[in-house]
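So this first bit is one chain, no partners, the form predicted on its own, shown in structure tokens.
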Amino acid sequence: MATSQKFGGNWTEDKLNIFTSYLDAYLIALQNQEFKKIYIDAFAGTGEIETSDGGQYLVGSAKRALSADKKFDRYFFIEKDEDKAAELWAMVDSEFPELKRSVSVYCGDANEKLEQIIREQEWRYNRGLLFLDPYATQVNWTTLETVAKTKSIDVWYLFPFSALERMLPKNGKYEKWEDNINRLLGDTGWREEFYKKDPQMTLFDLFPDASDQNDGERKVKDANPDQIKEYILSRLETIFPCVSKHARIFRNSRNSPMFLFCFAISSDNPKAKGLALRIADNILKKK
């Protein structure tokens, strides 16, 4: 049995249940289609999860995908840690030997390996389901652009909401995080979206040469969680033809937002978009 990983909280099971519900519906919807069905898990882990508080032992996304009644034609798992990747492969070998020929396990950076996997497929004849479940800010915006360009992949992305908020200080001194935020969101528009000019007179206003940022103009954060959520979704809508408006915010025990579970569709086929969105929205609306 694979060693369980410790992360997440009470919301982890909700996340996995939402994803598994969509995965099952996805396989049913495509069961009579000629397309080959591809599953990609970019942060696959070992197949077993223990929540950080030790309160739950859960079957992870990789094992859930392999256990589905209906099957994908190919499974691609990415795990950066060599030991965890080895445990993942051992789990496939021992528990799903009949699927071994359909499974590939990549060890390395999720962005690099995901782009490699996408590059090596002929997406005109394939359809894919991608699970992006990073621990923090590992997913590059350029990777999402690569996914969107396939026109063939449905994406569930656990966006690192709390990590982004930590990089957006109230006092407007975001310089050390700026490159990381740009990489995560793919633009610089967040600076105007999340900050405004400080309305209070300070010593910096009296002596503007002493100001250390923003061309002498002091700024303060002006964004609540709902505004940040809407901005994240609006950014995804710039590259994906369809994004669910019902992304789920997962919160910790103190009710602080931790992650935003987003769903995006890369297909521009109206029928495909409509079906996928109806299924995802129906699942996300359930509490």
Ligand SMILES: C[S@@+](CC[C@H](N)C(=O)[O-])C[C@H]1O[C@@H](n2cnc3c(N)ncnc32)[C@H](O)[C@@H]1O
The other form holds:
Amino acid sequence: MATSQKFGGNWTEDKLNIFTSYLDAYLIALQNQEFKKIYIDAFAGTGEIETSDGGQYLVGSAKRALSADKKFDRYFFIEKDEDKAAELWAMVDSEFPELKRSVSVYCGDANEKLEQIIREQEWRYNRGLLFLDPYATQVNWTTLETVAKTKSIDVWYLFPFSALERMLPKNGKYEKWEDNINRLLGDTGWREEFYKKDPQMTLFDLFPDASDQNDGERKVKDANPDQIKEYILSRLETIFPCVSKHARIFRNSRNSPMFLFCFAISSDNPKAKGLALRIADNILKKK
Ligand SMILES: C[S@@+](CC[C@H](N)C(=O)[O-])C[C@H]1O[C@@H](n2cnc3c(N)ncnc32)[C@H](O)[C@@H]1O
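Let's compare: the form predicted on its own is above, so bring in the form predicted in complex with the named molecule.
Below, the chain from earlier opens the complete complex, with every other chain and molecule after it.
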């Protein structure tokens, strides 16, 4: 078995099972519809995984999508690492020769290639399922905006919760991360949402010029993981017509939140939205 990618923890399997359950239900729900069904895996990996915390072998998202009983009309895989992209293509070639004609593997950055793939489809006649499964903060907010504008793509996004938390220091000195956070969340509202004025009077209040913060006002973090989760979901709701409230937090062995697994629908058709949300919520509510 190929082992060129190692990552994740126990939750990696939960994530993949949640995603695959949705994918199977999605293909059944759309089987008698005229739309062309498109699968996009923007952080595709190789199709096989060895988790870093216990030597567990798992089938990855790309292979799961290709093995589903019902089929997509097109499969787009994006993978930045050249060796992994080659391994992925070799897997498609040897294990799914009958699907090869409908598969494209792009080697490059997910944001760039996703923009290209989306631009090249006629979304009025297509329905898409997108998996965004990055290690960290690779997904730009502008990419999510492009996805939402298709009004045709359902997206599962493994939001990098711990990476965001690491960029939000308790002492309010977030300046060096600011651009990165804005790129991830799409605006600057998080500064007011996650920070408040430090209520403690110190020497800085008596000698404000000595403060090294730009506005001379010291801030402290005032946000717990639940508030951060709600904020992330509220940001997604600004661009997607529908976002599941049951996003799942994946935690590490010390119970710290690592990722937030979010589901968003870009269609504004009430029937399509209702069905997709019911399926996703049912899966997410099961522990
Ligand atoms: C968490 S793994 C994805 C695993 C995959 N979904 C699976 O189930 O097997 C993240 C993958 O994204 C790739 N990657 C990292 N940065 C990327 C980027 N900017 N664009 C595309 N792929 C990237 C990594 O090489 C890695 O294979």
